[in-house]
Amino acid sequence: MFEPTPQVDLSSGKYLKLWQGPQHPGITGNMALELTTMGDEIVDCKTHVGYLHRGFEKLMERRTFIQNFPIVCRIAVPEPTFNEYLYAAVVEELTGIESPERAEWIRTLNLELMRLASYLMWLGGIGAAFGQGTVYQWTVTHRDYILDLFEEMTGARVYHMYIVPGGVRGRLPEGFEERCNDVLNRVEKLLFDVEKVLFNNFVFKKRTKGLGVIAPEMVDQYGITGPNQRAAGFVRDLRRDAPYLVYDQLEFDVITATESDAYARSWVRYQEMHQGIRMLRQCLERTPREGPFQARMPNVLHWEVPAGETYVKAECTRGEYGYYMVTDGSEYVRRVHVRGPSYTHAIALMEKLAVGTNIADTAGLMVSLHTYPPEIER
């Protein structure tokens, strides 16, 4: 067991005092560290997640089952899909409605794709947070490509309330095969010309091996999932541990790591989006053209689910992503929980590992984590 860090005595004079965040470039979301130093390095850690998106479960618990969709998609801006699809599927096992198969297809598709655009944000994240501003403005660039792709999919850039009880809202467009091809191809261009300029680059490693390391026995103590628990060495996905969707039907293969550093969790994220890559163009070559992309549903203006309880889970880019979900078979919520990766690894985790750590790294060690700080007040 790992003993809780000790008090500072902020009286005794040796101990500064600073705040780092809300908004400032190094923090990820609207949150803030509040930091105690001693010279240019950090005794003590407290996070902050501040307010905004947040209250959603209780929020939910007011609203009809249609109503929650504009709602769960902001638990997790960066990558809104997977709580599009948790909501429908933990409503689908309470309900026995089940998608037809072309829809399993499209929405892999479009957690895919999530992933990658999510994955691009924060590569340019950890390349900014270590003065390769270059890495960001390449990353984001081409996330928005792929957000161009789900304007054309569903409407919407970011919001894209697509994935709903019963399968998806509509088919895939005429040519968008090859347009997401186009796209994918451009990625894995980037990907490469980010493997020379980032992870190779001799501050890069200097400044983040060794930084943040997370003890494999500290994993399963401290609920450590995703990329921060395969870069420990654990070989863990719950695509393959636990399939859902097509994901049982896909190649893809488990990334890990032993040194559990910043530099580590990077790797370990940056090789998942070429295995990203290879998911999405089998789902591309094998999404059915033809059947249904929805189930027969109910009015959903009246909809009464029966009563019941169960949880639901997914791995998003961070880890484990679930939804606990209780009803009464009225036309609300009784109790609703999510259950998002960030609350460990943003409080519990950052505070551990950011003592002794040099100011400079902060944000550093903070982006390789990957957090959203909505997860954690819901």
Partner chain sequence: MSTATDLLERFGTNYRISEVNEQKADLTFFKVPKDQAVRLLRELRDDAGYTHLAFLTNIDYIERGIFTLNYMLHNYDTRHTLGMHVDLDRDNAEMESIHNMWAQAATYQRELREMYGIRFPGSPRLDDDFCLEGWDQIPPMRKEFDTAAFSLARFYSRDGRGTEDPREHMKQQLYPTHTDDAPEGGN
Given for the second form:
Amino acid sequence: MFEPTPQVDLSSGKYLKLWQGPQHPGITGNMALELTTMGDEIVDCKTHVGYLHRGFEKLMERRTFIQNFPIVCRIAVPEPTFNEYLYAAVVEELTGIESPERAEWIRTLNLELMRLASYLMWLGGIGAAFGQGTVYQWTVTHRDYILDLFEEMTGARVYHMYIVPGGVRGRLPEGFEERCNDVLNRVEKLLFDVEKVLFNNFVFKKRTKGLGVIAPEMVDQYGITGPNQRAAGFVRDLRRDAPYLVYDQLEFDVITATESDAYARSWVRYQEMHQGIRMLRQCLERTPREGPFQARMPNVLHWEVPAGETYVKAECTRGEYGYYMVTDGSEYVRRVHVRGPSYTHAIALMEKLAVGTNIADTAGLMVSLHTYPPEIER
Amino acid sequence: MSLKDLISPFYVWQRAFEKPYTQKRPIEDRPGAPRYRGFHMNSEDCIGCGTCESICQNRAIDMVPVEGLEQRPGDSGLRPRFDYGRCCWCALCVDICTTRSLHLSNHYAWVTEDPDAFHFTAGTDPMPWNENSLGYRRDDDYHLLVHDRIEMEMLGPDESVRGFDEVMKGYTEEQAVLEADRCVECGICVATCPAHMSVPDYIRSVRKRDYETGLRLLYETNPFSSTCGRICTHRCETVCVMGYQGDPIAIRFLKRAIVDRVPAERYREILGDDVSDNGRTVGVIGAGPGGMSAAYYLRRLGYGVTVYEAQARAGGMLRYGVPSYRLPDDQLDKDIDYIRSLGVEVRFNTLVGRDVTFQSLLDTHDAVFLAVGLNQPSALRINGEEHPRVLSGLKVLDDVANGLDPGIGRKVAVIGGGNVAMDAARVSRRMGAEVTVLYRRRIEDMPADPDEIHESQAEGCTLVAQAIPVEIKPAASEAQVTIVWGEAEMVADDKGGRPRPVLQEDRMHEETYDCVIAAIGQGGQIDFIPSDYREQIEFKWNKFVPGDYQQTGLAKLFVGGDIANSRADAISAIEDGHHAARGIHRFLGGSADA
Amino acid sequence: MSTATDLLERFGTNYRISEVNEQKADLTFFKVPKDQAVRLLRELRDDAGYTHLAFLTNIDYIERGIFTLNYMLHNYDTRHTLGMHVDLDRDNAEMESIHNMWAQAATYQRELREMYGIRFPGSPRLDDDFCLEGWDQIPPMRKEFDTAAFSLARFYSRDGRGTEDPREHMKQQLYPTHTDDAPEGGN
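Switch over from the form predicted alone to the form predicted together with its partner chain, please.
Every chain and every other molecule in the complex is listed next, the one we just looked at coming first.
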């Protein structure tokens, strides 16, 4: 529920107005928290966004359907692949194109690799936010090994532009499975270390347990999804509840917790990384080596998508990521709306949870919600 | 807090004894992955179609002329210039490249003090990565364009050989839209089309199912669209960019797809019939495609037009030279009737020089356009060719078109490799004859349309290549004739011309046929022009050599069609007529906007 | 029984539901008049299990003079999603606020206010800048806002740019007089 901001009299000398950001206030991208503090306790928090607004939804309205494919990845910097997949899926649904099985496997492999890379970056962030800079260096190094894999698979490290409506843009490179397995082994070893250093660390425990507790009844009131929701005890995961791609053929567990604090959320993500490695190994083993990886497409230069509307969603690292598209039968899209989980996690939820915490914990609290401003602003 | 939590972090000290992740020295050169999307490269296969520019969502590509690079049919002479201030390295330009000339190298680091250096023409500007062999290439199994042509339904050879029904059935609407959808609308073909038709625009109108716009576009440059939609030599398709990786667009048949969907009675409403009269008249000699095209555009400009035609029906070689299984009479009539409906007068059975004099035309009209075509069969120039069982291809086709029996018999030899030879052969098959075609060069040298060659073979004509006729001899029966021919070897030409067939005198053959049909070419006949006029006109190889706008040295006389160009096909004659109409309009004081 | 027919049966008597479109097994769109929308939203949330507001957005139909709001609701038990459309007058776009029903709704409404100019009376911080600071143009997501014209007017273009159309270029080079717009004096 929306709760009105308490009236604070700044002239009373009891309060201090403090801006955290717009330089990355955690490792989460440019946004600003306008904090009102009493001592080091936060009495009010307002989130300010707009520093990364590039107007993608508007840009897409004046580009053809193929021309939108290279720009969607830029909507969420650390997770371009989810945008690529969802854009492809929404266009495929409206045009009736079916991507071939081999492409579906390669896409799943991509998405899970992306999730792992994104979680590694987040893991560094949560470590750094609580003074564990070493963890950040380890995890970002390992993320780079995954970016190497993306580079050889897609031709780019960050903006892959690989999942295209109709399938994927190329086959897996020769010997990819071996190199990917090698990286997975290394990441697994790293996770083992991180568990020892971070999750067993009493400083980390002391600071994160009880921080930013999300009560179960808040989950739907605030539209909370993903690990933030699962850490509050909800067994909800789109990969299981509304399986897309080949998730119905993969074995994995939906990780949940009950404490619903920063530690529980971090632990859920940490466990999901293990599940991700498990799924990736299945993908590497089962991705077909033969067969088409792109559906028969019309000439994309003047591709008219039939009039219609739909909403396609996927479980990204942070929760429900979705593309809502309305078409009118022309070569241009009428409307695209990109639903990113941070839209509520970083604004309504953050503004609520920050109150009562202290200044030193805000960065950690925000990282524990795993927020990305670019998907708020689009 | 448990003791475990306190000591747990110290566990990782053991990693101090392992090989560190970090490298010992700075990385000097770390090449991009083999499919890395780095800087652009362009090979000499590029033809400047600009499809990369069309797909670029960042408008990072300009098509610019390159010094020292000449445009020619099929190559615009332009090359893509990249602005790295805008490029996002998505490589859609590589994916869409019609000739696969565009690639990305795996080179990704480049430092220079000159910001304008990041604005360069790939492939022609000297860039450090131009020799790179790695980098992003389009995967063979990934396509953003449709490479296979939509096949058109046609009569099978068993069926087609039994009569004169049209062989090609035309596209259904759905097929036409799918075929039109393949077009990238680059417009490279427009320069190659002799009439410079608005090919991309009318193909778009097929895709949009807007046949009225399509028809208007066709008539801007070609009043024989129903005809050309069937029998055009489609030079455009030889340069179509889609032909580099697959089949060229069926441009000819898409033209037909428009006219097939507009009934003749709607032409005047769609094209408009507001023709005025400007009080001046033009005489046109010959009601073939050239003459009627000139008549159409002149009439649109308000001229009174009289066409003098020796035959009883209009159409010229289209009527009397092209068999009806390729071009049904009613389709030719559809084009001609519309032109006549605008008020073009055609005087049939009027041979200039016999029924009217050339001088009288010059006297009565403000200008004269001459397009009499080539209707004199060329001689074989071998002994015995005056034998009564040696027929000309043109005569056979003419008889068939007029419903007469050409009397070819049951066993026929056709000499020649052009379209007339193919037509004569296929007509003979339809009349039940066994047909052998003798051609002096190789099959790939045949000037006939490849479709014609394939279909004639499918219909059971035997093609004998590298066969040189040497002599015609009387046969035992008067109703037959014997031909002596020798095998030929192809010999490279020292002067760099195409290989020459050389007769092998030790490999001679003799065969008797019911008739021999000679179809090795045609010449023109212009004796009706008085000689003092002829002296003012430039000729070469018995053909007119017109100046600008088809004008001759005799200022009032404009010429066009087979007798005035080297291409000798319908579409060139149509353009000659259109161009002469522009010229006549200028000559008579109008503007060039015809 | 499909969810769409179920929906019609259950709410059809009390609400003027129209344009029901069952896009796929777990997604149905429908339209409801503006004056009934929030009442229906509350009923869907409290009595029909559609507890999750995935997002709220707007579609501009400039040629019909309307905005269409889309409230995307999800039922976690049936795993079914509903897209509820509400048409607004484009020239006077105003809608009842739902900030009291979902916490994140205020943010969506603030965004719609900024990007389309839709008013939601009572919605907190509605007129505060959301993404745009110091914006002095019309709300930019409205179809009549031309982004290309805006950037051409606002930013410098790079020198040395300029492109040729292959077809036009070949015409000028290869057959300048063979066109109806031939230059004068070619004879």
